[in-house]
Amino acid sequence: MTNQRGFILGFLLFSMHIGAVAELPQYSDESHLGVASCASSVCHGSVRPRSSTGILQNEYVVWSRLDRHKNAYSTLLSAESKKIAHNLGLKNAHEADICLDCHADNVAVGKRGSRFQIEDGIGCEACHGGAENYLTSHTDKGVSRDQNISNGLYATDQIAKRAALCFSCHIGSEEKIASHEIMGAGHPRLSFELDTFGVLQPAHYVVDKKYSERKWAGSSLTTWALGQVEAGKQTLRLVESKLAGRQLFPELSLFDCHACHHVMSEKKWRQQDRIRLPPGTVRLNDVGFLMLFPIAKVFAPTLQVGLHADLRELHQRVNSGGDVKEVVMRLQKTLDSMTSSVSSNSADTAAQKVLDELVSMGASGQFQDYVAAEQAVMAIDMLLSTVGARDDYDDWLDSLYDSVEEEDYYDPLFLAEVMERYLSGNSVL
C-alpha cells in the first residue's frame, strides 16, 4: 500500500484550437541551448540554496539529483522500453520521435545549440522554453518578466500554460499521445493530476513574497480545481481532434481501459447517471470531467445542470459515432465560466464543502471506474491537508489508498464502504 500511495501521490484562458500547441517549448521558434548552459555555480548550479538573490540558484543540482524528469531519456534504454519498441516495429526507443517527444526535450535538430544533449531528458528548457533569447536577459534586473516571456521564457506559473505543458505528455495532445497502439505494445497507462504531481516534484523554488510579486501563486485547492478544469478542456480537444470522422476503430486510448480490460467473470456493471449507456459499452474515459461536478456544485452551482446534461450527451454521441462539435463547444464555454468562477472566489474557504461533496459521491457509488476513484483519492488527500485534518484521518486515508492499490482488482463497493466511514464519523481511528 505504501508504495502505491507514494506512486499516486509519488488564470489565463487559451484557445481550444491546435494552434495553442505551437506555444509549447518543444515547438517554439527559440533554440534550446542545453542544460549545461544553466549549470554554472553562479547561475543555477550552486550545491547549496542561496538566499542573497530572488532564486535559490541550486535548481540544476535539484533537477540532476532528485527530479525524475532527468531520467526520462534513460528510461528509453531499459529492457521494458526495448520490448515496447520491438513490439511497435521500431529500431529502438531512444531514437524514435514517438518516444522522444515525451521522454526528452525533442526539439527540431536545427534548434539544438552546441551544448544541447538529447540524453539530458526533460531538462530546463523543456519546461522553461528555449533560452536562446533570454539566457542573458533573465538575470538583468532592468528586464521585466513580460519581456523575458516575449523572449521565449515559458510562464509555468500560469495554470493554463502549466497545464498545457504537463498535459501534453501526461494526458496527450493533438501532436503527441500515448495511443492505444503504444499501450498495447506495453506502455503503462497514464495517470496524472496537476497539483498532486506538482507537489511531489522536488521543489526548485520557494513561493515567498518576492515570488508572489512576480508570478501567480495559488493554493493547492485552487491549483487542483483549475487543473481539473484544464484537464477537461484538454480532453475535449482530444475528443474533437481524435474521434471526429473516425474509422471503424477510433483512438481507443481515449476510452475507459477497464470497460474492456477486466475479468469476464466479474459482474459488477451498474448504470451510471452521468453516462446512461447500456452494458457492454466501450465508454469514453471521462476522468477529465468527473471531478468537475463537485467543483461546479461549490463554485458555480448555476452550471451544474448544463454540465451534467452536456457530458451525458457527449458520452452518447461518442458511443453512437455522432458529431461531437456542438456539444464540445457548449462544454468549452461552461469550462471557461468555471475557470472564472474558481479564479474569482476564495478557494480555501470552500475546501470542506468540496471534500464533503467528493466523499458523498464516493459513498453513493459514483466512482465505479478505477480512474475516477484514483483522481478522487488524490483530491481527498489534498483537501484534508487544506483543512488541516490530514493527520486526524491518516488511518482512514490509508484505507482509501488500499482501495485503489490494484487497478485490475478495483472494487467500487469497497471504496464506497470506506467513504461511508467518513460520513458516519467512524473514520478517525
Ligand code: HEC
The other form holds:
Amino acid sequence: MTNQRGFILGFLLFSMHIGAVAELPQYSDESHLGVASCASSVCHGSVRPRSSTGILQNEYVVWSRLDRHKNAYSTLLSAESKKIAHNLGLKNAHEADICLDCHADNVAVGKRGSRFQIEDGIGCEACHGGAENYLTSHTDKGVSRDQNISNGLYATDQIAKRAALCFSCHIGSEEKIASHEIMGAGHPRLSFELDTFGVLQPAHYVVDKKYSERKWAGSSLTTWALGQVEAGKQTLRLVESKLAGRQLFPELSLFDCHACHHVMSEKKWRQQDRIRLPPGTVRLNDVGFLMLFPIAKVFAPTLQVGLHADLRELHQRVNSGGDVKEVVMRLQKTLDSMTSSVSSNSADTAAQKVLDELVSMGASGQFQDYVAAEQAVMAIDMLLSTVGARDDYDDWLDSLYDSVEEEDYYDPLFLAEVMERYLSGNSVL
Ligand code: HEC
Ligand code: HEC
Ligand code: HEC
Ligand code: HEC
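Form predicted together with the named molecule, following the form predicted alone:
Whole complex next, starting from this chain.
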C-alpha cells in the first residue's frame, strides 16, 4: 500500500514538473466496450468509404485488413514470442501483462465490457479511449467535441496527446517499457517517428478542409517538429523515472545500444561534440534530442546554445549518476518554448532550411550513432516531399536508405559521404 501511495505521489510530483500528460486510454476510468461495439456496418464497419458525414465509416475494415495493430495480439502467439517468453521465464506471452500492455488493449479486467475481447489486439478504444460514456452520444450533432472528450474520447488529433499515446508503446513510458531484459530475450529494438509512422499506419481518416475545421491538423513538417519536441520530453520522463538514483546496472534500453553492441576491432569511438564524454563510457540514447538542433536553428535560434549546454550536462549527470532534476527542468522549459516557436511559425517555408541543416549535420559526421541516422533519414524523406523535390532526389534517397539498411554494419562515414553528395550538387544523378 505504502509503496503504491509513494508511487502515485511520486507520479503526481513528477507529472507536475514534466508537464502533465492526459490519462492514456489504457488507464482511464471508462470501460472499454470492444471493437465489436464500433464495427457495425452503419457505424465504422462500412465496406466502402462513405461521404455523408465527413467520417469514412470504413475504419473497422481498414484496421482489420491493413493495420498491424490488429495483429499485435496474435504476434504474442508466434514462435518468436514463445521464445521470448521462455527466455524471460514466463508461462507464455499472450497472458503476460508485460507483453499485453503493448500488444493489446490491456485495460483492467473490471473495465472490460461484455463484447470486449483481448484477442482483438490494439483495437479502436486502445487509441480512442473507452467508449462507455461516449458510444451512444458521440454521433449526436448536438454533442460537441469537447463534450465527447470529457466523456472519455481521447484527443488523438492533438499532437502532445497523440505523441504520448504512440510513444507509450513505441518508445516506452513510466508504466511500460521494452526493457533491456525483454530485448535480451529477443524482442526487436523499437524505433519511432510520429509523422512517418502516422503515414505508415494505414490512415482510416482523411485530413481535408472540413477536418481542419473540426480538429487540429498540421503539415508533415509541423507534425514532425512537434513530435520531435515531444520525443525529447519523453526521454526526460524516462530519465527521471528510470535512471534517477545510482544503480550498478540501470535500465540499459535507455542507452545507445551500439555503445555496447559492436565489434571491438572496429575502434569506431570518437568524440562527439554534443556528448563530450570520455572514451569507454556508455551514453544515453539521446536521439529524442538530436533532431531538435536543426529544428531550433530554424524555428528558435536563441534556444540553441542552451540546448547544447544542457544536453551535455544531462549526458554528464546520467553518466556519473548525479542528480538530474535541475537539468531536466531546464530542458523541459526549453522544449516548451520550442513547442510555441514551432506552433507559431509558418512551417512549410522552413522545410528547405531544416533540410539543408540536417544534410550539413550529416555531412560533417554528426550522425555517428545508428539511431541518429535512422531519424535523419526519415526526416529527410519527409522534408524532400514537403519541398516537392522527392522525385528529383530519388536515387540519392535510395543511397541514403542503403546507408541505414543494416543496423549492425552501419558506417557513419558512408552516410556522411552520401550527405556530402547532396551538398556538392552531385545528388541528382
Ligand atoms: C497499445 C500499444 C500501441 C499504441 C498505443 C500504438 N502502437 Fe503502433 N504498434 C504497436 C505494436 C505492438 C505494433 C506491432 C504489431 C505487430 O506486428 O505485432 C505496432 C505497429 C505499428 C506500425 C507498423 C510498424 C511497422 O514496422 O510496420 C505503425 C506504423 C504504428 N504502429 C504506428 C503507430 C502510431 C502512429 C500510433 C499512435 C497514433 C501507434 N502506433 C500507437 C503498439 C502500439
Ligand atoms: C513498450 C511496449 C512493448 C512491450 C512491453 C512489448 N512489445 Fe513487442 N513490440 C512492440 C512494438 C511497438 C513492436 C513493433 C516494432 C516495429 O515494427 O516498429 C513490437 C514487436 C514485437 C515482435 C515482432 C513482431 C514482428 O512481426 O516483427 C514480437 C515477436 C514481439 N513484439 C513480442 C513481444 C513479447 C513476447 C513481449 C513480452 C515479453 C513484448 N513484445 C513486449 C512493443 C512492445
Ligand atoms: C493506433 C491508434 C489507432 C487505432 C487502433 C484506431 N485509430 Fe482511429 N484514429 C487514430 C488517429 C491518430 C486518428 C487521427 C487523429 C484524429 O482525427 O483524431 C484517428 C482518426 C479516427 C477517426 C476520425 C476521423 C475524422 O474525420 O474525424 C475515426 C472515426 C476513427 N479514427 C475511428 C477508428 C475506429 C472505428 C477504430 C477501430 C476499428 C480506430 N479508429 C482505430 C488512431 C487510431
Ligand atoms: C551498457 C551496455 C549495453 C547497452 C547500452 C545495451 N546492451 Fe544489450 N547487452 C549487454 C550485455 C552485457 C548483454 C549480455 C550479453 C551476454 O550475455 O552474452 C546484452 C545482451 C543483449 C541481447 C542478447 C544478445 C544475445 O546474444 O542473445 C540483445 C538482443 C541486446 N542486448 C539488445 C540491446 C538493445 C536493443 C539495446 C539498446 C536499446 C542494448 N542491448 C543496449 C549490454 C548492453
